[in-house]
Amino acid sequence: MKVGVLALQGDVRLHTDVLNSLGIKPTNVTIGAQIDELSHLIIPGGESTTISKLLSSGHIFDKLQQRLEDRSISIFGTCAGLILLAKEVLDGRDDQKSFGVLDVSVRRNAFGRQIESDLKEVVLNSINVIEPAFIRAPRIERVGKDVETIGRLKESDEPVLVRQGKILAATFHPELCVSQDCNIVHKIFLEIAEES
């Protein structure tokens, strides 16, 4: 199992954080040759139209994309990380890219602005319940049928983490959670990993 962070912006460290006290010690993904190297990617939120740009200026979007389109590779996408995984992003600019793997529509920063970040419950598997930050998060407003819901919002049941294949995304920052059980999400993820 090789693990990475893509770190061109966003929450890379508390990633990385999270994964070392796994037992992983992933790498930081910063270039497109890296790509080939790995079985696991978490791309961390952060502003998800600046990370489209470099993204495409540091040539990894087309390797990604390929590895992502031939399911060679697992990936978790995290607030920014999700938008760049939906199939349709409802309020998108021009000028970003998404991969497009993940059939679920999303919009942007829909739980508000950074003044209206908070910790929100959220259930998962309906057992666990975990309280992780929203951050100028998406909001899933629609599921494809082949999209599992693995986590809802305990307030509206509305769905904050699902499951396609090998793809894993949150509309929240599970690296920042006050729960005891932190880092269930990235067990989750290498979980699912390791299944598929």
Ligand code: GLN
Contents of the next structure:
Amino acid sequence: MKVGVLALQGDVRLHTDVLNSLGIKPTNVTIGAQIDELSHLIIPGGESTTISKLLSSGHIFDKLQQRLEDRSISIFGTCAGLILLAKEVLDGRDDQKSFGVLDVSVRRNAFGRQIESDLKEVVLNSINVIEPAFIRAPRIERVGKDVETIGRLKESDEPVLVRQGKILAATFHPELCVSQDCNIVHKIFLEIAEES
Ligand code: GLN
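Rather than the form predicted on its own that you just supplied, could I have the structure of the form predicted together with the named molecule?
Full complex below, order starting with the chain above.
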């Protein structure tokens, strides 16, 4: 297992800390050549328009697109990372690119502005409850038929953590979380990768 964290912009360090706590030493991915070696990649939250630009200039976009289409890499997109994986991005910028491999429609900034960011309770697999941060979070407005909902917002039951094959995606920041079992979402990612 070789895990990377896309380290172009956004919350890279805290993902690294969670992975370290699970005994994994991830690679910080900044150039396309590093993509070849990976079995797993996390795209952190940040700003999807900025990450989209940096992906193209670092020659990562095409390499990663190919591996996603071959289904040869497991990927976990969080917040901006989810937006970058989605098939349909609503309220996106015209020049923002997406890999388009996760069959969901996602609306950017649907929970309001930065100041309205908050901790919210998420129910995982109808059992565990965690309380991660939602920061200018997107909202999943449509879930495709091959997409499984793993986590729902407790207050509204809407999907906030979804899976399609080797793709896991969250509208929230699992690495910024106050409850006890916060690393459970990273564990789910690492387990899915082994199964599929
Ligand atoms: N609203 C941001 C975007 O569109 C995502 C915010 C986040 O990743 N915390 O990219």
